[in-house]
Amino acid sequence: MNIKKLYASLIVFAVTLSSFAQTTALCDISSDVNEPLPVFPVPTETQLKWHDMEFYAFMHFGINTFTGKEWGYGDESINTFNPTSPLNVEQWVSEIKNIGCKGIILTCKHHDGFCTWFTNTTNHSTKNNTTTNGHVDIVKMLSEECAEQGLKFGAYISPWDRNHAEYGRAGYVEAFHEQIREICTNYGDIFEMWFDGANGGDGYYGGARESRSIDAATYYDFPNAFKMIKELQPNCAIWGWDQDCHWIGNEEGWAGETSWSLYDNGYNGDGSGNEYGEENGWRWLPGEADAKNGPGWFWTFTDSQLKSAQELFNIYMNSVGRNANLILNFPPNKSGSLSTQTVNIMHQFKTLLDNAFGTDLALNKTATASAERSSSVIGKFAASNVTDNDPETYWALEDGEKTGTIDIDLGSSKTVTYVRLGEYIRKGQRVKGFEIYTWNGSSWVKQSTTEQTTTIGHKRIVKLSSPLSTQKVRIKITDSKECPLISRISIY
């Protein structure tokens, strides 16, 4: 066995041992309770909290907003950042909260190196801006407004810095780590930190105006940077770079119909990503889908180029509905506000979400199963757990039983369009195949396709081919790694 394989094996063992310790600490595995053992790998507590975020917003706002570039060169005057009005962060947060987002990740620094907080690491920041509305600590303003309105706050800090004179040398790494420290210590809780994979190339670099190459895997000393983040922000998930979650593999906001939260490698700065995960991946490394609401990440376009509400809804279905978290971008314009048309489309999008998922027809309705796992605790693994809206309860079968059915009785005939399912992922992702049936009064009729019904994971939403009227819905688990653990079934 070579050194790399040995190292990888040791990591697998350490992660598995750690996961087992976390899981068994939360479980009673005595014979009378009959608690199912985990199917490894399993998520950490930080990853479980990250899964629960499901849907949050990106906000790209900086120098590029005023130059019309997606990637600034790094030589832009700091006073180029010149909002025509005071920043309307209250509007940003309230409109993003309104559509159901649970947090906002701000692009605190993009590749041009312009810092949108009052940093001590460079003069290239809003701290030294002398325009009327540009001398603002945006990170402070937005993080405080998020706290005020009950949203989580996250930060994007580009590792590549096309402005910094020391980029490519040790001096920049020190400054980069200090930038991370500033964000982690001065702006409250951070739920996710985002480090882009664009690294090295041509730039201003303090006036050198040259191309600089780095080894992304080693140059930034990420092991120490990530250690610092976890010490300062223990509940913070780190996006990419083989940490807590991985890039889904596209910027169109979709995950595969088959979507595992297991994966061998994350985003290592080489452009890699994966829309499907890996059934036998050795790490719990779930996918995050990123998408724009227009053609660019920054406001470098016009209202006429914005995606429609239906397009945003489709992105939601193809990401959150397929066991991936969604980070959807809403960039402010030059006035420092979300444009009127952006807000109009967001409201239309909210209406589509409410119409689709506003009422769970299965909530607290009668659920029966082909079998239930035995336990000394009455109802511990009962079918009724899937309709109680409690994420910590679940239906389970006995060890070795990998197929079974759950029937939901809606009480009377209802129009059904969507079915949502969720596994109890604290003990691993298990289900490999399932089917959806509806009752027509005399027999069960299959309503799902094979492509729609493979994995479940944290959250899976299946849209039926057309709305139909039925009183009962059946979920049939057709294949699973081990006994399935289903925490939620919702019907809309």
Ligand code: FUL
The other form holds:
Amino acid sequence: MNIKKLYASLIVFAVTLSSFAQTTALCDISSDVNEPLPVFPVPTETQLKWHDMEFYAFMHFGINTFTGKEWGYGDESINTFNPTSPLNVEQWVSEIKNIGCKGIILTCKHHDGFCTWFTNTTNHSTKNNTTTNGHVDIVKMLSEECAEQGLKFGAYISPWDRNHAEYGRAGYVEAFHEQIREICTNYGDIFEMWFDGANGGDGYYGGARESRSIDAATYYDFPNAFKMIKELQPNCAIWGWDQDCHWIGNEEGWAGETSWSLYDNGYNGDGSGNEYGEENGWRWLPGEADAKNGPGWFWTFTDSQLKSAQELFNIYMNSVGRNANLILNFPPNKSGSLSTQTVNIMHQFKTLLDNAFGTDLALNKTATASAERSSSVIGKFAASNVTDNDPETYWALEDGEKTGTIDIDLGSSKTVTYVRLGEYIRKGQRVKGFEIYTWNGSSWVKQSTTEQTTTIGHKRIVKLSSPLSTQKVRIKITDSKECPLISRISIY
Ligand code: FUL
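Output block for the form predicted together with the named molecule, input the form predicted on its own:
Okay, now the whole complex, with that chain kicking things off.
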């Protein structure tokens, strides 16, 4: 081949290559946009929806409300459940909604086996109650009221059943699965199902009054129960048992200051949890912190023993503020209402939340960063994405850039007490360390906080040790598994 021919062929090859590259670029939008790759593990769609639930209520209500026991033995007569007034579910839902909860999980059946819905699986339920106010399908009433007022509904069904004669044998497992089916079929959408790990052994068991032990890991045939739940309620998150979220490891409502949504195994056979998650856990298994508003789960105490609004606020900070969901218990009393003092404290708690987080000083304010990831889509990874109140947009750095700063200009000098951050967790939890600085008119001053500033995750709120006035706040990401993806910065 002479040199001219070789040259012509090279030109044809180059033109073909370039048109191929253009065609590919047009088709492959992701490479054009320079989309960051995920850092595994990442959440499922169900888990992402669950993260957005953030804060919801637990309601323990049933036979124990009337016996004053926390764990009924299972031999209580059906009419022991005897509310002195019609159940005020309208009040339950409106007060719970008022404090910012997005849903309610009801104890449809506790360990005593008393079902608070009209089940066909056992006679031991409200269906057979003959008291004035006790013949009520509470699951129906509450799920409908939740739908009416715009809250999600969830169900706690205790696997351990101290009433059922067949407990410990195959017959009970069948009934238990049927109970799950009824709840998942007849009461609308269920956002979360709770299967407690308690298996104390002794109980009434249809009159046998003995101790029965089971192997919790195999007895309940959970794989098939969970398969059924996912078929009937595809968006339902399953609590515990290594499913969609894990028990945080204490019942005081706190997660670690370092809190990963990653885990190896959340369920350790004994149901134990872990407040911190595991930085290198192989699966996404975020923490849910449970807590009560008084000394007991059921209304087995008095108004004077209720936690104060400030205590509830601290629980909120230590859970929702630390990348965990919070399920906070508010038990109705014997009259079927939340007590007046319960409601008073809830209102005070709401005031504390509003005073702290009512106004986001950073909302729609200018944000500038040390660098922004490149993209053919203008603004795709811009710093301004952190203040736009859109969880689907985020600020990103280039691959391999694990540190950087982002500054928010509040427009004028404001008192800054709290900083709230959120990662774009759809692509994994990344950040391992950050710092907060404020502008004093001539330089950036590092601020100390009331707790460590390590992980962020879905949501992290930190308080400055000494709140102060400033016009500009800087967040410095000091360490991250890969380039940080920050979707939200709020300043209060
Ligand atoms: C525990 C149960 O034994 C308590 O009674 C309560 O329901 C709590 C939420 O879970 O393990």
